[in-house]
Every structure is written in C-alpha cells, then in structure tokens.
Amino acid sequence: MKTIDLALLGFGNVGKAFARLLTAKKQELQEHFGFNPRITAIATGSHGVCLDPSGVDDQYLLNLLDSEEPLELSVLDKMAFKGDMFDFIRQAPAQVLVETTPVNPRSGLPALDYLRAAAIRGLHLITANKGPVVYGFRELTELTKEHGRLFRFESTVMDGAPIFSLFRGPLAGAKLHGFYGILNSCTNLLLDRMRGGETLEQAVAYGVSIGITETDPSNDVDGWDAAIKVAVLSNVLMGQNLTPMDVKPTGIRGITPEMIASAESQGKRWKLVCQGGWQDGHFHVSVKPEMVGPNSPLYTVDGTSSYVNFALDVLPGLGILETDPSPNTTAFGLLADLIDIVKSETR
C-alpha cells in the first residue's frame, strides 16, 4: 500500500474540512485507489505548526478540531519546529503540499512564493487559492514538470465542481470559444437577500455569519473574487495572460433597492454576470451586474449556487450548476486533485 504524505499550508475552514474528509475517506482511498493519505505537517499563521514524520494522529487531530478550546497545533509537533513558512516548506516530511491560505487578488502573494518554493523543492502542488493560478499558472506548471510533479487547482473555481479536470479528460479535443455565468456564489446570495428586503450591509453581515464571504467581504461585493475567477478560466482554458485588474470588475455595491424593485416589476433579476471569450477576433472579459429574465439559465440560479456555461465548437452550450457550496465541497476538490496526482504516478 502506497503512503502519500501531505503537508497542509493554511488550516482555516477549508483546511479543516479537508483533514476531516481525508479521515472519512481513508478506507475508501485505500480500497479503491490503492493509497493511504497521511498528514505529516500542518502550518497556519494563527494556530501554530506541527510536523510528525510518522503522521499526525487522525483521531487526536479530530478531537482538537471538535474541542471548544482554541486550536493549538504545536501539541502535535514531533520535530520541535522553529522558523517561518518557507522553513516549514523546506522541512515538511511530505510529497504533496496542499495550500489553502487567503487569496490576494492583486498579486497572488505570498501564496505564489510558497508554492514556488515547494515546486523547487520537488513537491506536488495542490491549491484552493486563485491568486497563484492567475499570477503563476505557467511558471508553477513548468517548475513542477521539471521535477516530474503536478500542479493542481480544481477548487479555485466553483469549489469541488469538475472544471479543469473536465477539460483535461472528457473535453480534451474540444475547442472553447467562451464562457459566461455566475462565479461568485456570495454575491448571488446577497442579491437574493436584497430582493427579500435587506440592505446590502445586512446581507453582507448574514454572509459573514454563515462563512460564505471572502476573508475581506469587499472582494466579493466589489467583484474582485469574480474577476480573479474569470482570469483563472481565461488563462488556464483559453491561453490568456490576464489579471483581475485587466477584467476591471464592476461589483454590486451600486445596486439600490429601487433597482431591485424595477427589475422585479419587469419580471427580471439582477445577477453578477461573468464573461470571457472571443468576439470579432478579440478576447473580451467582463464582470458586471446585469438584469436577466426567465429565458436565461442564470435567472433560477438562487442563493449560494453558481453556474458556468461553456461554448465549445462541438458542444455549443454546456452548463455546470453547483448548489449549496461549503468548505466541504472545496475540500472535495482538493481530494479530487490528490487522487489525480496518485493516478498519474501509476500511469
């Protein structure tokens, strides 16, 4: 039985959900995919660091997560670790780095530097962080390839929904002309609650309370999270080299109760619509609020759901809908990437 040792860099809601999912799926991974996943290192800015070459005790870790006491990972440390995140990357006894630190839409740092260091060391890379994919997709792909490793990032757009793996596998050979959809589930929820009579501030407070917003909610409200996802899809799937600043997003901050009411009177709804693709020989991208009617597939995308429609040469309108995302669905995207990496080593 092959053992795959994992170092987790970042241990917020997604990292914790991933640790729980690994424990829950361990027997299934052993029986169906022939490997035993083992967390050997965890680093976080607020809960300490632990390294254990023999593997962190799963039940002990779950007990810590379930405890009402503040999480302190140093109690699991067996290597008397001292240093910063780069020292952690150099010393972690692992083959795979799973990075889930907060996104920086304007530079991808410091996560990009962390992943770059791990790639140079010769680790497989898995991230849920959109920043390094936008600003370092080609570099990290080449760095990992030089060491016979892979760079995977399924969870960066629409959580655990298969987007990038779909184009590597079943859609290989299809040509993508463009895409549109609702890529920020938070703003979709905010607009729904505003239709119900809440102010934007009240809706944001609710989003924060259920953990659906970005660490900085303005990244959602002002369209930056949507813009970085548009840049990711454009760069990875369509060969572009865009940043969120190139997308120049318009968020939902300007949507007023009067605009909501006017749309309702016309039988329409406001949605933060994301688009990218070729038009008249030029590549165009946008993130902006639009009114959509019942004839649009976006009209019934409610709450925290998200949707993307791909226009391909062989499939003119392929849509993917994800409902009720959570840290658990993002964690599944990380797991899917891990399984893909293990499979690649046996091909």
Given for the second form:
2 protein chains.
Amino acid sequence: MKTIDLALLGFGNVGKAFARLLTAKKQELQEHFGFNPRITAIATGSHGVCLDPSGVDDQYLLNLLDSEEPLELSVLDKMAFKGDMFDFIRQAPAQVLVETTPVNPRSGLPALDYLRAAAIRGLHLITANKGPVVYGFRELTELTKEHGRLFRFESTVMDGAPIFSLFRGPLAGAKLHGFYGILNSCTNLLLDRMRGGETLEQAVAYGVSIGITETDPSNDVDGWDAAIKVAVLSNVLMGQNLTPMDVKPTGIRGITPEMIASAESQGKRWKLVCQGGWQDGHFHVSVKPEMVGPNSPLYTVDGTSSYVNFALDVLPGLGILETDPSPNTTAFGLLADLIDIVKSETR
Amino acid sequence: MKTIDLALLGFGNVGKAFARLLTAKKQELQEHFGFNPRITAIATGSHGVCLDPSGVDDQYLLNLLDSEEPLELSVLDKMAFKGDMFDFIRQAPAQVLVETTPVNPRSGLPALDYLRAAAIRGLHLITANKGPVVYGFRELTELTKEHGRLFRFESTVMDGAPIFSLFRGPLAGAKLHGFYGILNSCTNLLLDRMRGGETLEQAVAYGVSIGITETDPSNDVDGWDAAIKVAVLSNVLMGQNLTPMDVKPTGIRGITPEMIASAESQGKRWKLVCQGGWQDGHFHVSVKPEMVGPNSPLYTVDGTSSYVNFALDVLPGLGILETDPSPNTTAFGLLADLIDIVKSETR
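I've shown you the form predicted on its own. Could you give me the structure of the form predicted in complex with another copy of the chain?
Below, the chain from earlier opens the complete complex, with every other chain and molecule after it.
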C-alpha cells in the first residue's frame, strides 16, 4: 500500500472539511485506489502550524475538529517548527500540497508564491483558490510538469462539480466554442431572496446569517467572484490570458425591487449571467445581470445552485448543474484532484 | 504513430455520423492522442459488407456518404466476403468493434451475441446499443477484461453527454445514492408539442416528420426506451441487475389535453420522469409522468433535451443537461469511448 503524504496550507472551513472527508473515505481510498492518504503537515492562518512525519492521528484530528475550542495546532507540534509559510512549504514532509488560503482576486498573492515554491520543491499542487489559477495557470502547469508533477484545481469553479476533469478526460476529444452560466451562488441566492420581497441589504443580512455571504459582500455583489471564474474558465479551457479586470463585470447593485417585480410580471427572473467564448473571430467575456425566461436552463437555477453550459463542436449544449454546495462539496473537488494525482503516479 | 483499426457493425445514421466524425477529427486524433484511426470493415444491415485491411479510403467513404444513391458497400469489396455477421466479426481486420445495430429491448439480441463473439475474439467493444448493456454489462465487462480489452458504451444514455466516463474518472471517488431525470427525448418533445395544443397523434406525426419519432412510437410513448435507460444506469452505476420489464414503466398515453391545460394553469409542466436509487434499504426504480414546477430543474428541459440529476455522498446534487441531440452527438460518445480505449493501451 502506497502512502501519500499531504501538507495542508490553509485550514479554514474547506481545509477542515477536506481533513474530515479524507478520514471518512480512508478505507475506500485504500481499497479502490490503492493508497493511504496521510496528513503530515498543517498550516493555519493564526492557530499554529504542525509537522508530523508519521502523520497526524485521525482520531486526534477529528476530536480537534469537533471541539468547541479554537483549534491550536501547537499541541500537535511534534517537530520544532519556526518560520514562515515558505519554511513550512520547504520542510513539510509531504508529496502533495493542498492549498486553501483566502483568494486574492487582484493578484493571486501570496497563494501564487506559495504554490510556485511548492512546485519548485517538486510537490504536486492542489488548490481550491482561484487566485493562483487565474494568475498562474500556465506557469504552475509548466513548473509542476518540469518536476513530473501535476497542478490541479477542480474546486475553484462550481466546487466539487467536475469541470476541469471533464475536459481532461471525457471531453478531451471535443473543442470548446463558448460557455455561459451562473457561477456565483451568493448573488444567485440574493436575487432569489429579492424575488421573495427583500431588499439587497436584507438579502445580504440573511446571506451573512447563514454563512454564505461575507460581511463586506462586494466581492460577490459587484461581480468580482463571477469575473474571476470567467477568467479561470477562459484561461484554462480556451487558451486565453485574462484577469478578472479584463472581464469588466457588472454586479447586481443596480437591480431594484421594481426591476424584480417587472421581470416577475413577464414570467422572467433576474440572474447574474456569466459568458465567455468565440464570436466572429473574437473572444468575448461578460458578467452582467440578465432577465431569463422559462425556456432557459438558468431559470430554474435557484438558491445557492450554480450552472454552466458548454457549447462544443461535438455537443451543441452540455450543461452542468450543482445544487446544495458547501465546504464538503469543495472538499470533494480536492479529493478528486488527489485521486487523479495518485492515478497519474501509478500509470 | 499507432494505427487503430475499426470494424463498424451497423451503418445507419449513427454509424455514418461516426465515420464522418472520425474523418473530420483524424488530424486532431493524431496530434493530441497519437493514433491514426482506420476503418477496415463495415457491415450494413442490407447494403453489403466490406473488409479492407488497408483501410477504407476517407475521400471514397465521404463521397459514398454524401451520395444520394443507396449505399452499396459491395463496390468496396476488395476482399471476397461470404458469410454472416459472425463471420464478419471473426474476419474483420480490426482491434475494435463499433456496434450500432438496432436495439432490442426484450433481450438485447442479436447485438449481445455479436459483442460476445467479438469479445471472445479479443476485440475492444464499443456500442451505442442499450440492449447488450442492459442484458450483458457484467458478462461483457468480464469477457473483455479476460482478454485485456475494454467494453465501452458512453452513447447509450444521453448520447455523447459524459455519464459513464464521469463515474469512471472525475467521480470515481464518489458514491451514488440515486438519480432522476428525463432520459427519453422523444416523449419530452411530444409533451412539449401537446403543451402547444397538439394531440398525441399530431405530436407523433410531427416527430415522425422530423425523424425523431418512429412510425410505431410505442417504444418511446409507452416508456420502454426510458425504462431500458433506467435499467442501464441502475445496473452499471449502482450494481443492480434489472431488465426494462422490472422497471414497469408508465408512458404518456394517458396524458390528455385537459391534463396538460390543468398543469399549465398551475404553472407546471408534465414530464416523463425517470428515477432510480436507494430508499430505506431498498432499491426503487420508476418511469412515469409527473407534473413539475418552476423550482425543478426538469421544468426547463424542453424539446429533445434530456437531463439527469445524481445524488452522491459527496455532491448532494449534480445535474447533466444535453440539448440538441443528433446522430452527431451520439457519434461523439463513440469517439470518446475510442479515445478512452486508446489511452488505456498506452498506459
């Protein structure tokens, strides 16, 4: 049985959900994929760092995750660790870095630098962070390739729903002409609540209360999260080299209760629609609110669901819908990446 | 450059679309996947058989496909061929059999026998035919495995949309609890036309006129095509051993114009809904008409589109939508299978 040692850089909701999922699926991974995943290093933002070459004990980790106390990793500190994140990356006794630090939509930093350092050290890279993908997809792909390693990021768009793995595998023989969809589930929920009669402010307050919306919701509300996802899809799947700024998103701040009511009276719904693709020899991208009717697949995409429709040379319309996203679905994207990496090693 | 020789058993709309797609994608397949596909044998239902170890000339094949004349393969007959389909399977100078003969929902025969013979000869198997999958999935999987070959059938459910390849690859780490969806696009179109005011008979006449519906539409209208797809998904993805008869489908004959109007007045639409999955420790399947409202993803599945929603342990809801199906999208499913087979050989 092959052991795969993992270093977790970032240990928020997604990192924790991933640690839980690994523990829950350990036996299945051993039986079906022939490997034993082992977490040997964890770096949190402000609750310490641990490195343990023999692997953090599962039960200990679960107790820690279940505890009401703030997580203090220093208690796990079996190996003296002094230094910054770059020291962590250099010293972590691991083959794979799983990076889940917060996204920086303007530059991808510092995550991009972390991943670059890990690639140069010869680690496989898995990230749930759109920043380094949009700003470093080509560089990190090349860097990992030079070391015979892989760069994977399935959960950066639509969480664990298969998107990038679909194009590497089942759709490898197809050519992508364009895509459209609803890629930001937060604004989709806000628009749904507004359809139910709330103002944007009330809807945001609700979103904050259930942990979907950040207290400062501008990243979602002004379309930046959607724009970065449009740039990621364009860069990775269609050879573009865009930043979120190139997408020039229009968010949902301009949507008034009157506009919602007017759409409703026409049997339509407002959605924050993302698009990208070739038209007349030019590559176009956009993020903007649109009214969609009951003949569009976007019409029934409600709550925190998300959806993307691909137009391919061989399939005129292929849609992927994800409902009920959570840190657990994002964690599955990370696990799918890990399985892909392990398969690549045994080929 | 590796050459992969293909024998096409069945040369109707799907077989022809596959031959065209192979020709169109030849350069791409050589460049991206390192192989040269070559059609060395074709068996039609009633227009002859050809075997040509040096490969049927592309331009000749395209001219033949474009011609208004009925296809007579005897003109290609560079090698004397006398015999039945089993002789064809024995003698075809090929590594892969691509089977697209008509489906027999009651037994899978004779296609199942053809594929069995080809597996025993040591060929890879690709089929677009649900019959041998529902009646022979396990046997054909085992038989091909014994010879180090693969059995693939991506286009049997939702044409070229990735379903089985999704579960082999990107979703390999997930566990499927159940599925629901609209798997028969013919009845979906008929219900749409009835919503537009036509009777079932008028809708069928329209379906026949555009080549979507057979003159005897009972296979679709009575739910048998949907039932066989439910059985295929249940058997392949969820370890069941069902026949279409086990599904006991209810078709759409009982849907009256009054029922359509009544649904419309409630803001709902009739859909032929397929389901399968575990409930309380039992495996349940069904195919029956249901009214769905605008909060169901099925509501916007219109015309000849189809949709399936999977409930997985790690993804509560993952939906796949296919719009604008045609023999070309089915042909892509066959091509995706071929690419998968070639990749498996170079691993």
